[in-house]
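Heads up, the chain below is alone and in the form predicted alone; it's given as structure tokens.
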Amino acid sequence: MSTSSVSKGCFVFKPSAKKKKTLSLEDHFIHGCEGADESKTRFNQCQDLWDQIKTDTELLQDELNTKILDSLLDFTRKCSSTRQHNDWASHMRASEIPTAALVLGVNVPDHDMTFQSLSELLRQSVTPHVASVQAKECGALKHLIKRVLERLLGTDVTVDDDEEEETEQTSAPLHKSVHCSLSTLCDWYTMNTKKSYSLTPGKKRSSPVKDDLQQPPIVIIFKDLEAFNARVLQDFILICSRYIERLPLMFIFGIATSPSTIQHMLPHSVSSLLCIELFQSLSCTQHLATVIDKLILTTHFPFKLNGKVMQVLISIFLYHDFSVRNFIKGVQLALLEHFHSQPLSVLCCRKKEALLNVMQLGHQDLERIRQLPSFKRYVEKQEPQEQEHLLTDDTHLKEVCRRLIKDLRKYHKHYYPTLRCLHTLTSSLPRYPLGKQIRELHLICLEKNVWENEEYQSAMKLLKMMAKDELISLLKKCAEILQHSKSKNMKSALLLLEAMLAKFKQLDTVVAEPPPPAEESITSPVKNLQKKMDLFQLQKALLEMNESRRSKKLSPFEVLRNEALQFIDSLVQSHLSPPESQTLYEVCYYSSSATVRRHLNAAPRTSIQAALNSPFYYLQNDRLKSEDGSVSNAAPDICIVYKLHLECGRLINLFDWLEAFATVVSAAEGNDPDSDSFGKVDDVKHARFIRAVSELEFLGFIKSTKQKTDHVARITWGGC
């Protein structure tokens, strides 16, 4: 671009700001999606299920946290009202800082949602002055005070000798900076308490403020207490204790491990300044059990996980992070993968929508149905004429698929109530033959016929020895489970179960009849055992005694108990078959456990080695392509250094390594190989090499060694 000026100068012309096109989630989903014609419909269905899972999970988590959050709110209200009284006990109590020790467990990724809900509830019903801080932003005492003041005052706070942190300024600052000290907070609080308080800052009160909230407390939440520097925390508490008469301070400690953490971090001289009350949240395993029961084991969601995928997600939860939030993310990942990779997932929706989508399937989709393993098994069981119609007539196939989709829905309506009934009966047994948690029983049922399992058979034997009152109590719980089912089969089963319970009740009113007299034929084998006999006669007597016991007349309760257990066994064998036995189960069930494991169980070393060996797959630069497996000389410096270090032994000579690097870089720059300067080490190449080696050391591939000063030791072996 040309320009004219009276004086000579340098002009900078910025290029036109062209908006870079960013791909949305929908674009990523449709890109490379098998069955592109229905990809839009599949994405919308996936998005609806995704939002539904997210909404229901948040509601469930709020419901589970209700008890502990209500307890914390009552604690803050009580401490605030105590400060208003003038009696001696209240005065002594007010000299300490009220502190709630909230033990949340080691499921750290779930804590943010809990603290967010707690902060919102505190602002709505107790006080508008709530500040949450984390250890990573409070490395020093001045930083901790700075973060607290910024979150309470809503303005910038200046820190002495720390101007570099204040270089970022907004174009239109809303507030003026204030000095970083608790005396500033005292002045601000005194000025604000003179005004009429509203529970929501910036809005008018909808109701008059209570007397005990004329001086609302200042709540400071330490989200991750264990991660805080002990010395910083001690100094902050000592400073706050000097202002407790002027500021109604209150602490909430978020603890992941044990309440004894407070004793380890704070000496008695500091902990004595706190009035600590302990609060215990619901354990993460109980939380997961509730989520699985209300979210996974229900007909509310048409999308399902097979046994292997469920086992992967539960294993990651139990052996990695104890995070229910990450478990839900794994379910959502499986949902996205299923709808992206399975064209027939268009039928994985509510019943009416699924039946409508069946009639809109094209010939290609119908051919996909014919290739499903479950549908092939179904065709093989039909008559030859019906097989021909299913394989050639698309209209007839659509009608059959509508019926099969209905049967799949009925299967789920029968499966989950029966599963809960079986779990109710077996979870009360000693040693939990089929697992204490319902998820353990669910995994067994997903793998194979549960009635063929040895643990199931042993559970039935134990149930046959159960006492009357306990058995009746469990059968009543099963009846309550069946009452919530709308299926006709389950209602019929409920009527039979209620009839059995009525018979059990009648046993209490019947007068016990005297036992019949013992027959001589039954007692004779026992008498014969007292006589002298040879081995053959002893064996014969034992067999006769065993037969006599089998022919012994059972009591009315034993007869009725066996009848009830036979009913439960028939219910299990009718409705707890694995999902693979159902036709078209592939439409709703996601089974790629390897994909879920690869996405959720990251392997950093493998990923780093793959990136260093094949940078093209990450950078998508055609210059980085190499057919023989070698790294292009145009690759990043760290890739070149990594490839050269693979050719060395345990000890690597830094000078030889540098010369080899300079040779490769010179070739990349297009220098003449015959020139004298080719492969020479200059300052720029030397600096690039040092930086690449430092990055390689940071990643853990090499380390310095004391054996030779000009060598480094290699601590990994092999490529990707």
Partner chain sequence: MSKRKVNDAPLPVGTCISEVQDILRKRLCHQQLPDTPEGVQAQHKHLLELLKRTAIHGESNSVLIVGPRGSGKTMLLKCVLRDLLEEKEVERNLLQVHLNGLLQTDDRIALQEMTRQLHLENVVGDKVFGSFAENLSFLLEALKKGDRSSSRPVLFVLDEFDLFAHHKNQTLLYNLFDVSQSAQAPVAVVGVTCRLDVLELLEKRVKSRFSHRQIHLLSNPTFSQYLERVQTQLSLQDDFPDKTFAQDWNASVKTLCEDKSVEDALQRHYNSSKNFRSNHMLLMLCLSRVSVANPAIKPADLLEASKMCLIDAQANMLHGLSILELCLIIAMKHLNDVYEGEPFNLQMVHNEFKKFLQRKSNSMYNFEQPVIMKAFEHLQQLEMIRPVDSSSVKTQREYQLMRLMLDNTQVMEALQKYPQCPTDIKQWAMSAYG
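Superpose the two forms; the largest set of C-alphas matching within 1.5 Å is the rigid core. Residue numbers count along the first chain shown, from 1. Model, not experiment: these values are computed from the prediction. What changes on going to the form predicted in complex with the partner chain:
The two rigid parts rotate relative to each other between these two forms, and of Leu644, Asn601, His484, Gln263 only Asn601 lies at the hinge. Domain motion between these two forms: the smaller of two rigid parts turns 47° against the larger, based on C-alpha superpositions.
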Second form
Amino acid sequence: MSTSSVSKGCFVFKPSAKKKKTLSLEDHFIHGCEGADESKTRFNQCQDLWDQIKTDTELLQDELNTKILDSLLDFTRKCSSTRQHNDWASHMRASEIPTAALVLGVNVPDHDMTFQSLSELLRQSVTPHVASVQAKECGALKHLIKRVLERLLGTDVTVDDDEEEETEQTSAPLHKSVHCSLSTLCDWYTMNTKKSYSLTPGKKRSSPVKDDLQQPPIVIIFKDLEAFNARVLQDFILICSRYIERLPLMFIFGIATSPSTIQHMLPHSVSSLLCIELFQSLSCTQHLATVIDKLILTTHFPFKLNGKVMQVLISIFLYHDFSVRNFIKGVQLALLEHFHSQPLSVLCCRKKEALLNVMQLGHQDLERIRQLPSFKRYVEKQEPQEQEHLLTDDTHLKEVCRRLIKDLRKYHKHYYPTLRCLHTLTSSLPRYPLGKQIRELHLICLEKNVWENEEYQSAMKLLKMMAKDELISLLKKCAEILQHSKSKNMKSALLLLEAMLAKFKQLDTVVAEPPPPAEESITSPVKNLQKKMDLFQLQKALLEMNESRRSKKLSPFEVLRNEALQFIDSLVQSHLSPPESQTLYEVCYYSSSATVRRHLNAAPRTSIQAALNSPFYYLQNDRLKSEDGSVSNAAPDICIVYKLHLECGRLINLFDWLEAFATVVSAAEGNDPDSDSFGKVDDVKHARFIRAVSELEFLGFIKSTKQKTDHVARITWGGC
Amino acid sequence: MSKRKVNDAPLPVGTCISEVQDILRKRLCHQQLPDTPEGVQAQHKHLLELLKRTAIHGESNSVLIVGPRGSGKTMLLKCVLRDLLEEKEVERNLLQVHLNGLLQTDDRIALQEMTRQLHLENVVGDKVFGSFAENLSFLLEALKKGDRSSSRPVLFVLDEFDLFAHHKNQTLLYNLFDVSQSAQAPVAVVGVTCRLDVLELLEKRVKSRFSHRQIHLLSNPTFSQYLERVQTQLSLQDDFPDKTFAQDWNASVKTLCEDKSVEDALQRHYNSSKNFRSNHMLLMLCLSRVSVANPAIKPADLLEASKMCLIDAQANMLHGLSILELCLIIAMKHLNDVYEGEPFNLQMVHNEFKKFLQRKSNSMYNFEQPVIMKAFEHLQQLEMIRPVDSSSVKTQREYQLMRLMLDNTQVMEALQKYPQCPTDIKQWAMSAYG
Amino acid sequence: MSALLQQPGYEEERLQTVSKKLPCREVQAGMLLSLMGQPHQYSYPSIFIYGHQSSGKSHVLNVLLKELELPHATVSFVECVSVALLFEQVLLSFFGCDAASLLPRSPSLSDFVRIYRQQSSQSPAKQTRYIVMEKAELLRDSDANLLPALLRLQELVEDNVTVILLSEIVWDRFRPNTGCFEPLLLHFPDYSKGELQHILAQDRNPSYSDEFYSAYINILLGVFYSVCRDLRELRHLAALNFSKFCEPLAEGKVKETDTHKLWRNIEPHLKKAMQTVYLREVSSLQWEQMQQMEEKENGAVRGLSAHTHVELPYYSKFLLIAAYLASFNPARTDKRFFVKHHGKIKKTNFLKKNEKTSNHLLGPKPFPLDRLLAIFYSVVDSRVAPTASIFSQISSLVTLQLLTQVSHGDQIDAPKYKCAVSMDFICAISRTVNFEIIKYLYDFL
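Having displayed the form predicted alone, please output the structure of the form predicted in complex with the partner chain.
Time for the whole complex; same chain goes first.
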């Protein structure tokens, strides 16, 4: 995985030898986690969930990429086919190397998968000759050519990168005699194609495409164009262009930033040898939207994130990296944390297992349940002897839990469709009072009761003055959404909605016969107003109108509209309450955002400074406790030195520094200030000072400077 | 081939011409040795004596032949060797080792080459030697073996001597000179170099072991000698199969050399460079014009040839530039004038160019930035402009600092020569400030 | 014209075919031929041919050597990632593969010369052997001895061999400082407009009349000649635009002879081509598709440089903006721009433009990391924790070539950067985060 992304710092790089036995993994999990008794089951649940999530996301990625990949494949086919026929123009044309500029966006870590599947597809459908190279393995032209040759001549054995590594060693002696020049490749290719003419029928069947184009193109994929050395690239292209007559070469440039980088990297004399076609992959934000849609906003996964955690993950995505992969990693972390820290997460699984597990619950767990704040709230709502029961009778509690779990599931069943409906209604409103993306709306709903915040109110107001056809189309959409959900309430809701729609239909027929002139005079300006000005001022305008129309009787359409909106509102009120309101929500919701942030978005610098400023915070030694934030002179040397250096300017005179240090230290040793030995620099102090300073330098707070020999310079941001 | 038929039966012109071509080309292109090296008799005698002493009396020796390129060092040496080998005894005994600084780029390779040239590969086999000296002495020892007790004299010729001085602590030179000092085996070391300061290159220990014999070939002939040489170079020997043709040819050559315009042309060459090579080139160009249709070198041919030799290549290239590129060059020239040859970048040049365009009414030259960029790149490709710092990938192209590698006179005369160059551009170039 | 191509020792018809294949290059071909002399005769040890791109240097040589069946080895030095390749190719084409196989693993010059000598002594040259080196300018970058050695190869291998170097760069830039064997210089002048016309007109579309096509070529040259004289380019352009040129004919609007109408039809089209295809903004394939399409849709295909928009994470955008400000503003002005309540700074000494030219003319200046972050924290609206990801973003921007690190890798404690994005790029970026950057740029006060 490449580190050249906006999200590099946030990765956990697993060492290549990561093949650990799951058992040991499990031990890691069980070790030091709450309620170790059924931690095993929790671990398994966690595993299963994660695997499911992983597979789903991978599927998702493929779906998302299919479009662009298909167009790429078409491009390659077209190029290889155009090579064959030769009319006047094509043979007049200076032969260029067909090149696909594949713009993938700055989220480099996500690219690997794309390229993986791309080369797979190419191998399957277009050509067996695919070589993909990365910048970091091609420092010089020699290496680049070497890599390409290795991957091409060895393609039939190598499939993916890891294997390639070992095949390199094996194939190195094999290719020793071969000079790394394209002429070698040329010979090899001609030989190969000759062979492919006389293919054994069995092999033919395996790759039917090769028959129609007997010259499969040679595709070279440059995974990260920006990172390549321009000089190397230029030379390589020059060489290739000399062979283009004999070799059907093809390039694919993986571009992170923008296609114009090609022109920045290659002089025109070189880029004129390429025939560049542009392919834009869909933006990572869309990507994230789909992932959230399929991963978070579904009932498939019992595991949920609460608002804060969501917020953290999303903000990491938006502010720091655009990497979907990291987002998913974040989810994984949360998942792990949840199952590891929350014993009751044993109930966080499919309905059936959950109900079973409830019966398995031991007394201790039930106690834990009783401790849950949400459960406490629930209890308080019951009448006294029921409370009695709940707090004492385990079996009864289990029963209740089963019911509660079911309720929780129901809640989810209702929540998501409603959420979608609301989003469909509000997402098209001007200024997006409830957010453009569904994730924003989701966040709002997770925070608190949606219907209580004024954005919602304003949204409703805007809806209240929506034109008929618009409204109907939106409502239709909602109906579609509701159709997908199985639960009873939703079904009933659907029925209601459809009824309304039907009414709207009738309305048309009603309106057909001459309507009362009164509303005519009002609605028509509304209509053309909407056309003209921004809906937002319109809102005010219309509010006045409403005032004026209080007295007047509403038109049947408006009546219906209000009904519909009331209905929606009721839906929202009943189903979009935040999860905290649900009993036993702790089982499914992971809520410690701090942990996630600490793991995914670490701030080493600040922690170091914290440690140096207040060693007590880490050492927990009372002698270090110091009021007014100043470091007690008993603190470790480095803290003292640090403190002192904070008081200096950009250049620090080492001797003065030493003096100050000595005084502080001797004060710590409790020598009386009057004695002449006070603050004397002896060898020990000197040594301690030197060590502390060098430590500080190592941490990147200071560096030696050439301006003055006996001074050091302060660095503000070094060492990060 | 044609030595045998000495009868004066006149041959057809075609054969004669090709004969002439053969002979003269051997002279001019293949550095065929003259019978007597003219102009350097003294050095010849000196060197011959020196080598004789080694070859016959078994004295060791070391000498440097120093002279500018194309002054006939190698020619001298070859002549000497030829004459030396005429003596039977020498021819029997003397072993030669020819090394060239261009080829034997380090001592390991040099040693291999030596072994090969002394035909000792099988003797050495795959022995491993502690040091270079050990190896060398072994080689010399190996030479001792054989019929005679006393070892055979070895002649080491080091062409491009100065390059050997760059080898790692000059082991080869040290040892060779060392051998030539001590009386191990009769060795003559002849270095050939074009660097007059070559001794400064030598380390102390090496220098001390070198007998400071130098043979200088600072050939600066008088113009008359130069003319003489030209004539001899061109004229045929009397062993030419067709006597009459030979006479005609020589006569024509004589007349050629007496021609006034030719003399001026040669004078120009003489002033620029007096050495053999350049004049070989000139004569070669003349010779190439000789054909059946044109069976003798006319003054015109020589003038043409000299023109070809003296032409300014850079101007030729400028002639091929597009208007736009030329405009950019002019802009750069102006920048150079204004900022006293400070380096500039594309932005500045473009600005300068824009200024010019603004002053003009019609706008046939205002192209977009990319087109200009392309032209700019082309100029860089032709190395008419050079980036100041080599790290070209680092900075954006439009901001990379450049230097113009032409001087104003070149630009101006290129403008004069330029095919249908618009007058306004000419004026712009003339104008003191852009 | 073929009178120039007369040289005893070659068959007439061969020479005829050669002269046919080399339109407008008879002079140079004749010159070369006369220098080569008869096959068995010696030729000058090294010839240096220079001339502009596609002025027919290698073409002439290839035709000559191939048609006259002279022993030759043609090597383009770009391919020679290692000199071994060069040696191998030469030996291969002169003495066959077994000779080439004699070369050791990483051969030195002396190995090459030794083997060459062996081989040539076994099979001495009956005809002059020619080694043609294209892109000779790259010889300078490789081993310092290679060029001088090649120039005097004839002397070194004592064989009848001539080395011919081809380059776009004049010999003066080649000459090593200690001098070397001077090659014989030969210039290939660029084609004149007439010659271009003549050559281009030769490959006419079979389905159209001669004068029609030449008229087309005439128009084409009229547009492009002022910027481009590269035959290859021009031929390419001619091929691309010809169909468009013929359109009115196909529609039967105009007759072949009506040049002016045709001109009016094609001229704007060519002008467009100048900005698109000629710069490879639009690939030739797209260009052809565009011609199929109607005029109105033509706008749809945008050039490469049109797509400059880059999606960046929020903080990366601000980092980039900060970097831009840091590299285009003089450091002394930071106080005024970014310190909230900067004391009284006298307008005079602040606004004194002691720089002769504006910073946007001189290009970006390097700046230390500290300054970048200081500006970053003052321009970014919310308060940002200095997390690791912020710093990783900087290095990522470097790998994306939006920033460039100028200081060397060894001083990691105080790195220096430059901003490598254009003005309008940064403007676009800052618009997305509605930060009006112009207000903060010293040049635009």
